[in-house]
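Shown next as C-alpha cells: one chain only, the form predicted alone.
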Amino acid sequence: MSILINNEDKTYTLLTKNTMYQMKVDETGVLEHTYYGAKMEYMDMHYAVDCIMGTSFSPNPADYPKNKWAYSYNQINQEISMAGIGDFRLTSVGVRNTDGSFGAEPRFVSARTEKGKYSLKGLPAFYGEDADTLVVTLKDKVYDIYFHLYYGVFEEYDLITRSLVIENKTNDSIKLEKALTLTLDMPNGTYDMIYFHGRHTRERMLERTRIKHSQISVSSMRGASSHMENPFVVVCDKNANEEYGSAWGIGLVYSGNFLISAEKNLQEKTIVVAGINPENFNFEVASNDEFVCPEVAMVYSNEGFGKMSNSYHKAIRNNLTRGKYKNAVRPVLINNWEGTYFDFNADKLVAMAHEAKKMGVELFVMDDGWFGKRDNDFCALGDWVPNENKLQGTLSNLAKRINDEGMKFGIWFEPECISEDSDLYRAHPDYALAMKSRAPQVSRNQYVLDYSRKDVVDNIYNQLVKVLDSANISYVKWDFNRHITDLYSVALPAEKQGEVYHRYMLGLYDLLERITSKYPDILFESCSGGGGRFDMGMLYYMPQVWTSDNSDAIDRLKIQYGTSFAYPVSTMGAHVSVCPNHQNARITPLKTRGNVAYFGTYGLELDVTKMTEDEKQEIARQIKEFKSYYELIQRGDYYRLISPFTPEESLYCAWETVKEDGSEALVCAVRYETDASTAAEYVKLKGLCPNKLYRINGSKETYLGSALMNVGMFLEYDFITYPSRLYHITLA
C-alpha cells in the first residue's frame, strides 16, 4: 500500500519502493511536513520537527497551543507555507483577500485517496493507472478559500508528484500574488544544491554550491524555462556523489517562468520552494473558480545521483511522454539546416535525401525557409503557406518525391512567433505581445504571438492543420527562437496584465494538446533555439527535444552529461554535423561525433552530397551500429562514469548504459584532452552482476563483474585528437 492514513496519529504517509514521505495534522489543524527520506517502518516522525526552541521576533498564531510558547509559523515545517501571516522564511503562496488583506491560514479539512494518478486541468502532468493519489484539503481560518494538495505516488520509480489547486468559494474575487507549488523542509543537516545554468549553445552546465543562510535561487523570467537555467535541481548531502549519499531531485513540469529557491533559516533548517516565478505574477481567481499550480516531481535516493537519475528516466519515458513514439523505435533522420540554411530548392533537398537513403537514413526533415517569402530570418513567420516557387511545386509533391526515395518526410515550424514583415502581422498587429505606449523590442527580427488569447491560438492551429493535412508529413520540429518581452495583451484589462505569462503557457499547452492529439502518427520534436525549453512540461507533448543548437561532439559531452541528471537519453536530440563545426570551428573525428550522438536520438545535420565516399561509408556503419544497440541505449539504466566537469581528475568523459538485469552494457569513453607520455586510465563500471563473468567487445579474456566495478576497465587510447571508444560488455 503506497498511502497510509493513520487517523489516531493524524498522519499521512506516502511510501514508494525505497522512500517515505510523511505529513501530520497538528493540534491546531496545521498540516506539518515531518519527513522525506529513506523508507522505514511506520512511526509518527513529528518528534523530529516539533517546535521546542523559540527564536526572537517570531510571533505566535492567535490560536497557538498555550503550552507551546515556541509555536510559530516561522518555525513549523508546513506542507504549504503562506506569506503575510508571520512566516518570514521562503513561502510558496501569497493571497490577497477580498477585503485587500494579505495572508491566509490553511487548516485541515479532509483527506482522501484515489486509485490512479490525478490529472491537472490545462497543464501537463505525469500519468498512470498504477499510481495512487492522495488529496488533502485545507481551508483558510477566515475566508472560504480552499487549498487542495494533490500527491501522486509512483511506487516502483520512487517518484512522488505534487500539485496545488487553490479554490475560491467566497462571493468575490481574490488575487494570488504568489502561487508556488512546493514547500519542502529538509531533514536537519548541511546541504548542497546542484543546478544547471548555461546560455545558447552551452545549456545545462552543472554547478554545485552550498546552501547557506542567504537564499540561493534558480529561475527564469524569459517566458520559457530557458537556456540559462533549467527547472530541475538536486538538493544533496554535502558529500553526496554518483553512488553515495542522500539526493533529492526536484523538477517542475512547466515550461514558462519558474523559481526554485532554497535557504538555511534561523533554526538552521533548510527549506526549498518551487513553482511559477512570482515576479510579474498576479492572478485573479473569481468567485467559485480555481487556480491550478504546475506539478512538481520529486525523487529521493540514498544511493547518490545515479539512482535518482534512473528513477526520473524510467518515469519520464513511461509515465510522462505519451503517444505512438514514447517507446517506439524512432527513425534516423537528416535535417537540412546546417547543410543548406535558407539556400535550397526541392531538387537540392531530394538530392540530399537520395544520398542519405543510401546510408540508411529513414526520415528527411526540411527546416526553416519553406514558407512565405522566407529566404532569411527577417520575414514571413506567421504566414504558414508553402512557397511553391522555392519548392518547385506543392508541398504534397515534395513530400511524395522524398517518399519515393524511400524516406519519410518532416517539416519545421515556429508557430509562437511572428515577423513584422508578414501578412499575418499586417492584418493583425494586435496578435503580437506589445505595450501600447512603447515601440516593441525585436529579437531575431521577430515578435512573440499573444498565446494568452484563444483567437490567436486558433488562428495558428488552423494554419498548421491546413499544412499538415496537405502532405504526407511524418515529423514536426516545433521551434521557439526568442524569449518574451513587451508583456501586454490587448485582450486583458489593466488589472489582469499580471496573468499574461501564465495564460501564455496555458494557450501554448492547449495548442500542443490539440495538434498532437489530431496527428497521433506524427513524431513531434521540441526545440527552442536548441535546448532553451528542455523541460518536463514539453516532454508531455513531445517525446524528444533538440538538446542544443551546438552539435559539436566535445561541447556536447557537458551538455548531454548535465541533461542526463533528470532527462533520459531517449529525449535528447543528437546529430552528427560537419567539421569544422559551425558553432565553434572544432575538428573532431567522425567516429567520435557518431559515438556521442548515439546516446540520444541519433541523426545527421549536414549536406550529405558534399561528403566523401569514406565518410558516407562511416555514416552507414554508424547507423547500422546504432540500430544494433538501440534498445540497450534507449531503455537501459544510464550511469555517468567520468564527469567532463572535473578535468583535474581525468582527461576522459565516460558513461554507460546497462540492461536492467545486468546482462549487457555499452560504455562510451571520449578523451577531450591530449598530452604526451599519458598515464593509463581505468573506469569503474556500474550495474553489472558481481559474480558473473563478462567479455569486452567479444574478446577471449573474461572479467568478473565485481572486478570491472571495483577495479575498473582499461581505457584504450588512440593517438589522435579527440578519440573515442565504445565498449560492448556481454556475459561470457
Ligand code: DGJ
Given for the second form:
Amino acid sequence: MSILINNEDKTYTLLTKNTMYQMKVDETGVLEHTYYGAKMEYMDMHYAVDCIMGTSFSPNPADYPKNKWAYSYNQINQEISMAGIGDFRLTSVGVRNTDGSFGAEPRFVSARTEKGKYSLKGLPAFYGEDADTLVVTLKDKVYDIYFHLYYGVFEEYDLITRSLVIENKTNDSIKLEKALTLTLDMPNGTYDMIYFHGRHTRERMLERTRIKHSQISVSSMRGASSHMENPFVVVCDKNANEEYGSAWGIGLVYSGNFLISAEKNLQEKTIVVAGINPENFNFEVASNDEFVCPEVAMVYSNEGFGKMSNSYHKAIRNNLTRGKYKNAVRPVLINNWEGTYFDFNADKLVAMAHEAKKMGVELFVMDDGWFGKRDNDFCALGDWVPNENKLQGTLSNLAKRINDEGMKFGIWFEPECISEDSDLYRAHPDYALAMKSRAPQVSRNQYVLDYSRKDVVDNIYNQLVKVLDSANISYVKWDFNRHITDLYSVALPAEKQGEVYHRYMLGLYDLLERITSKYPDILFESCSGGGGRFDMGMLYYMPQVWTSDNSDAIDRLKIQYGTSFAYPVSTMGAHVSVCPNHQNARITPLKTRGNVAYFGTYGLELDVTKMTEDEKQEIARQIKEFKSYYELIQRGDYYRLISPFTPEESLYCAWETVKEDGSEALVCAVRYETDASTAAEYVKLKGLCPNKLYRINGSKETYLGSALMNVGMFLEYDFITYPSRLYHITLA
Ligand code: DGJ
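Next up, the form predicted in complex with the ligand, please; the one we just looked at was the form predicted alone.
Time for the whole complex; same chain goes first.
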C-alpha cells in the first residue's frame, strides 16, 4: 500500500516510487499540508510548516491554541484553503451558508484507504486497479457540511491525483461560490511557473515566469480549456531544466473554464490553487446532495521536466485514455479538409481514397460539409442528416465505396454547435445558449447548444446514433469551433445561472460517455478548431486530439514541443499537408513535414490526387518508415533534446524516443533557422545505456552511450531550407 497512516503523529503520507506527499491533523483538527516532494524515510514533516513566526493582521480562529499567537488560517498550510474565514492568501473553496454567512472551517473527521483508484461521478478521472485511494473527510466546525478529499496514488508513475467532494448534510441548500480542487503549499523556495499559452494555429507556446508576490494565473473563461491557455502548468525550482531540479506538474482533468493561480504570500511561501474558474460560477448544493470538483493530476520530479513529462505520458497512455485504441496501432489516416474544404462530392472523395490507398493510407476521413445543405460554414450545424446529393447516394453507400477501395471510413461532427440556418434551430431556438434579453453573439456564424439540458443532449445523441448506425464508420472527429458566450439556460431559474458553464461540461461528458461506450470499435479524435481543447478531460474519452489547425512543420515544432510537457506523442494528431502551407504560406521539404508528423499520430491532409509521382513515392516511403518505428515512437520514453524556443542557443529543434531498456532510440532533428558559415552542432542524447556501443543509422563506427549522452551526436546538415534528419540509434 502506498498510503501510510500514522495515528500517533496523525499524519497521512502518500508514497510513490520517487515522491512523497504528506498531511497532518493539527491540535485543532485542521488538516495541514506538510510536504510534497522527493521521497524520503518517514518522518512527521510538520516542523517545516509550523506557525512559528507570526504576522500581524493575521487573525486567530476562536479556538486557536492559546499558547500560539501565530496560529492563524492566514498562516497554516491548509489542505483546503477556505475563503471567508481569515485566510487572506489564495483560497480554493467558498461556501455561502443558508443563513447568508460566507465561510467554513473544515476540521478532521476520519480517513480511510481503498484499494484501486476512486472514480468521480459524471467527470473524467484517471483509473487503475493497481492504484490506491485515500479519502480524508473533514467537516465544518459549525454546519453539517462535509469535505471529502480524494487522493489517488499511482506508485509507478509518481502520479498523485486529487479531488474534492463537498457534501451538504444540512437541511437547506448551500451555495458554492468557489470550488477549486487544489490548494498546494510549496516547500520553502523560489519557484518559476511554466505555462502554455497561445491562440488558434499557435497552441501551447511555452513561457516561464518567476512566481513573486503578485498573483499569476492561467485561466479560461471560454467554456473550453482553450487554445489560449492550457489547464496544465509546471511549478519548478528557479534553476530547474529538462534534467535537473524539482518540478511539480499540475494538470486538470477538465475541459471547461479553469483557473490555476500562484503567488508568494506574506510568509514568503508559494501557494498554488487549481480548479474550476470561480468567475461566473456558483453552484447550489441541495440538502443531502454533493458537488464533485474535477480531478487534479500532479507529478513531482527531482530530475527536471523530462522525467515529469515521462511520468505523465505513461500515466495518460495507460490510466487515462480508454478503449480499444488506447494502446492499439492506430490507422494512418487521410483527412480531406485542407484538400477540398467544403467543395467535394463522393466521386472526389473516392478518387482521393483510391490514390491514398496506393501509398499505404488505411483510413479515409470525410470532414465538415457532408450534412444538411452545408457548403459553407453559415448553415446546417445541428442537422446531422447526410446530404445525399453531395454524397451521390447514402452515407452507407459512400462508406462502402471507400471500404471497397480497401480503406476504413471516418466522419466529422460538431455536435455541440448549432447554425441559425438549420432545421434544428428553426424548431428549437431555445436549444442555443442565449440570454433572454439580448441577441446572442455568433462566432464562426454559429451558436452553442445548451448542453446543461438533458433534452438537448439527448436530441444530439439520437441524431449521432442514427448516423453512426447507418454506415460502416470506424472513426469520428469531434470538433468544437467556437467558445461560449451568452451564458444563459432557459431551463434554469435566475439564481442557478452560475451553474450553466459546469453543467454544460457535465452534459458534454455524459454525451461523450454514452457515445464512446456505445461504439467501442470507433476511434474518436477530439478537436476544437485544432488544439483548443487539448486537455486530460477530453483524453479520457478520446485517445487522440487534433493538435493544431497549423500543420506547418516549423510551427509544429513549438506546438508539439510545448504539448509534450504533459501529453504523450500518441495523443497528438499530426498531419502532412501541402506547401505553401495554408496557415502561414511557408514552404518546407516534404520529408521534414513527415519527420515532424511522425512524432504524433501521422496522417495526411491534402488532395493526394494533385500530388506529383515523386511526392506520392515520398509519402509511401514515409508511411512505411513511420510504421516501422511505430512502437518505438508511440511507446518509447520521449525526451526533449533541443528547444525550438531558444534560437539563441541552437538552430535546431530535436526530440528523441528511446526504448525503456535503452536498446534503441530514434532522434528527429529539424533545423528551423538558416545561417551562413554554419558551425557544427551536436545534440546530447538521453536514455541510452552508458556503457554500451551504438550505431547511428547503421554506421560502421560505433559510439559509446555515455559519449552520445555527454558529448553528443553530430547533427548532419543538408544545404536546403528547413532540413531535417531522423537518426536511428541501435546497439552495435
Ligand atoms: C476546425 C478543425 O480544426 C479543422 O480540422 C476542420 O475540421 C474544420 N474545423 C471544419 O470546419
